[in-house]
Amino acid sequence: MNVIEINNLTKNYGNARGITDVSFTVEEGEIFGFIGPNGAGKSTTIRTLLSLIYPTSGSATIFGKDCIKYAPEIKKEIGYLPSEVFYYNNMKVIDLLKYSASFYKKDCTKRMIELAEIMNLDLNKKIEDLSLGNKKKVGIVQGLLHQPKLIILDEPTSGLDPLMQQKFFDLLEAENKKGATILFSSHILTEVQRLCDRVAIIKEGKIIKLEKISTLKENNYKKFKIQTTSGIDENFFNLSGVNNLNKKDNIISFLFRGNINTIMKKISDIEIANLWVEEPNLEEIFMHYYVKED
């Protein structure tokens, strides 16, 4: 079952770019990554999906229901964390969270306290006294306190220190194991690589790749780093399948996709001092797709 279905979703802002013909699905129980640099169209897609803004054309459903027609009903089962959070400064954290919980018509007190303890959030502080990171913690607790079936996160870790980020990732994985579906939007690719099953890559408002994380990493991509005993012309590796080539002094590095025997035969023609062959990380693969598209 698909929890989210987006079909040719388009949002125009006059002369400004929005999103064009965005299409993808998110399966029940999946952690789905939505990646691209800032300004690529991630937030516009999410806000349109949540009917916070209306599409110019195309359609989207959540739980099989039209996102606009059934928006109030759908939102009862969604936890949403926007990229930036804004609150009433003169309220205490506990009062803000209780106010938020009141919209779900169920007692969220126990879960609220559990989440606050996990995220090391002081419930008795005023919002205006919180740092950026602690305000983001409020947003995390607010988004999860009603135990939603679908969690939508837009750049969720900004402002969190590394320890809190790890606790947050552990929390998301725990929610996923309990059955929650997660849409995780980020420009920090190591986060997506850490958490997600599949990923959609967006560039300038358009989806340019939809793939499993494992396939992106394992589809014959290898990262080569070669130290030679003497200088070498970088054009020596001007071969089909070689991408992201960089040369500094006697060290040359690149991504290679294809039959590994081909590149090893080429390497055997030069004198090498050292050789490293690794799996590339998602960021290196991601940049390859952007360069490829350009």
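Residue numbers count along the first chain shown, from 1. Everything quoted here is computed from the prediction, not taken from an experiment. Just so we're on the same page, rigid core means the largest C-alpha set that superposes within 1.5 Å between forms. What changes on going to the form predicted together with its partner chain:
Fitting the two forms on the rigid core leaves the C-alpha of Phe237 displaced by at least 2 angstroms between these two forms. Remark: with the core as the superposition reference, the CA shift of Phe254 between these two forms reaches 2 Å or more. Relative to the superposed rigid core, the position of the CA of Thr228 differs between these two forms by 2 Å or more.
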The other form holds:
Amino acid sequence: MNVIEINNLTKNYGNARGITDVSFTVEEGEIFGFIGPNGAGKSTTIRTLLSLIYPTSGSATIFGKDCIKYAPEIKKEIGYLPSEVFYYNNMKVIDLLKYSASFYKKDCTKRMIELAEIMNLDLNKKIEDLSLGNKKKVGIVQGLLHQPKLIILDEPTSGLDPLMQQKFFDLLEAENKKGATILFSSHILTEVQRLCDRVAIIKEGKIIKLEKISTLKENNYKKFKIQTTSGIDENFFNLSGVNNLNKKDNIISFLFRGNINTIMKKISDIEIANLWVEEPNLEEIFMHYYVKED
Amino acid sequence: MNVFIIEMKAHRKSLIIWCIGVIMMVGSSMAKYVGMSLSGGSMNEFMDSLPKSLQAIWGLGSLDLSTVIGYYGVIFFYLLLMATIHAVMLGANIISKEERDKTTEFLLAKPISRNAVITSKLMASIINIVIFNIVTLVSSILFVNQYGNGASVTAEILLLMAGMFILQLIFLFIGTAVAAVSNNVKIVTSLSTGILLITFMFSVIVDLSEKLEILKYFTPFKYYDAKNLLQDGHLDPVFLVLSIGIIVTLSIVTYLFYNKRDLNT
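Next up, the form predicted together with its partner chain in place of the form predicted on its own?
Entire complex below, previous chain first.
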């Protein structure tokens, strides 16, 4: 069963870019990654799903029901963490969480306390005194306390320290094991790679790729930067799997996909002064997708 | 119900401050009446000698300042101003603050419809203006009777307060309608208080010249003018119908537009 089904969703905002013809589905029980650079349309898509804004054309269903017509009903089973967390500043954390719980017709107190403990959240502080990371934790707890069937996360890790990120990911994996479907939006490829089963990649308002993470991992790109002691022939690294080759003085850089040993052997043939091997960032991967499409 | 309770708590402090303000306004003004009444009719003579425009701006009209209720009628003019500023700001704020404070993404991600949000907020606002009205009523009755040398004017004050309540409702809904229609959160409060000031200016202009009499239909302040209410002894049915029409229209606008538009996040 599809938990989320998005059909040709388009949203225009006057001059500013919205989203164009976005379609994808999220199946029950999967963790679906939604990645793209800032401003690509991730939040726009999510806000449309939550009927905070209305689409120009196209439609979406959640749990098989139209996301606008049945908005209040489907939201009973949705937990949402916005990218930027803003709450009622004069409230204490506990007041906000109780307010949040009061919208669901069940007792969420136990789960609320549990989550706050896991996330190491002080319930008696005022919201306005919290750091960004702690506000994010409040967001996580308020989004999960009613044990939703669908969890929608928009850039959830910004502001969290690595330890908390780890705890948060464990929490998500546990929720997922219990049956929750998760839509995880992010611009950080590695965290999406770690958690998700499938990903949709969005750029400039359009979905440019829909892929299983396992496939993406096979396409495991590395970014090489090599400084040689003497100038070498540009064609030296002209092998299959090498992309975006760039040479500037004694520095050669390229993206490589394939058996890493092949390239290491090749490097050992030349005299090098320095070597960098890095994970390419999302932009570079995107650039690669464009190259492929051309 | 939960949104209603949260809104009641959120506005508690400001309501208390407004109520203290209104009590002080009534109390201090009525205290001055004692001094004035000692000077007999000379105050009336002095006021009559003022140019008509000044009289209009001060809200004097044809009120008899030597009687306690006439004097109270002048204060009522200022009480109306306070009550409507409170109401219009409350209405504008209560709807737009979720967008201004960026809490829309919290509230509207909960299982609650936009209509239910508006209804809870309107209920909380109406309770707020009722409290404001009752505090004004009680403090007026107490202070006026205190300084009124025995003349009972409770019935008149009740009538004036009934008028004030309808006026409060009109301006509350002007505030909510502006907030619901406007996409720009920053201008909501200034726009709605702007509307209030313009209609208030109209009501002064109407008093200045009889030729502009027609303008009185465009300013709710004239619907519940102290002078006319005290003369007639009841609310004017035409203005009453007009008020109900305005309130119904504005509440429909509030619901309709808030439902239809993209919310700022």
